[in-house]
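A single chain, nothing else alongside it, follows as structure tokens in the form predicted alone.
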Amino acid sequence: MKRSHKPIIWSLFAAGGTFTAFMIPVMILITGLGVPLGLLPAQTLDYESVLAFVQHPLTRIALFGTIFLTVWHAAHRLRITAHDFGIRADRVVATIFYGLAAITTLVALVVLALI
């Protein structure tokens, strides 16, 4: 029997389109709506304030575990999106969008690792 990566992707994929869909409505609602209307001091996202929050280590791992989670469901989504549109070189789709996904999460963790 041939062994195959799917199932890593896979759990990438179903890992990072739980994580989003709990945590970018949050994210959404802190920055979009709390500050604007009010119902957060206009402090809360202060350069000091984020910066402050940023280099703790514990937000470092959770900011690049948000990072790496959803760009890995977007690379796969943004895949079977391409074959949908009819672009049936997976392989080299594949490459691309994995490529890309990898690539930002190594440039998140050196700028993370960089703050």
Contents of the next structure:
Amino acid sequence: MKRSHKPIIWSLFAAGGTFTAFMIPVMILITGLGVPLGLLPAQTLDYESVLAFVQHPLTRIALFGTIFLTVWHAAHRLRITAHDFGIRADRVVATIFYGLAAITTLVALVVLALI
Amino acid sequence: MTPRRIEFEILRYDPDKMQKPEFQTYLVPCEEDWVVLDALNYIKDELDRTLSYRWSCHMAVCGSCSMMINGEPTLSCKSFVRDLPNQVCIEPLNNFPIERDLVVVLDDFLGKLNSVKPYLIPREKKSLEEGVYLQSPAQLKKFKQFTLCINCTLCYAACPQYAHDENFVGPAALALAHRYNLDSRDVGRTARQDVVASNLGIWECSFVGACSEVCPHGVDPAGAIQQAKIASTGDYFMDLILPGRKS
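Now that you have shown the form predicted alone, what about the form predicted in complex with the partner chain?
Below is the whole assembly, all chains and molecules, this chain first.
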């Protein structure tokens, strides 16, 4: 039998899942607990501070990596979930979700380059 | 203690005489320490000699007595009647053609099992005089869990993916392929990958995990398949970078 090409998407799915599992708790800690509870200075999430943070080249790269992996993880997860719900039009489902992931990746690239 | 009377609804099918499978009910006086297989043996001995089912060891080792008990893929020798209600529905294993009554046709599974070469492929064949292939406890630990499979096929009955596409190689065969791939004495991984890393191999699995839930020996085929996906992903990209490399 022919070797599958699924590792291309699955590697993004696996990397995205692992990455977000570590990333999301940190983001909840900062945005959901740290700032509201006063554990971090209130201006941490000010527009100016966040903008300056995002404009740093390293942040741009890190943010792109985060968005890229997360959306491709989500796209593959949704494809499998649709399948598990009995939606068998896999080609259509895959095209829609991977298409959305590709568009989001491009938008993230452009926005992060221009911001 | 007086025996508890349990009503067993059993799916009967004789392809020579019946158009389609039909349920037949038997009232069985069950002892406290009986398993479902004991009740089936009671039916066979005392009530209806025509009932067909497979069994052998009566101790969850041979993997022959798999069936659906109240909708769950279960070894009937491991399912105690004391844990069951007064009405029990027994059907042949899901996802397999019925040969007769509770006996299913296993040809498809056996073919798939064979296709993953579930045996040791050593680097060099040793003669008896040369002794055994040595292995450390740490090397054994890597794959020991996956050796516990008894080929009972409960995982195939539980797998929604196999129900959807019978061409899927399936949990037990893939877990066993992984077991040999992890064995330090084995060099057969490349030969197995043609089946394992194909679209109908590990990549058909959507990781529902039902196989691992029903496994009577805790083999965790779903875990084996995920580990194989990681290894095969590594292969895929290495082959892209270094075409024609020896894996």
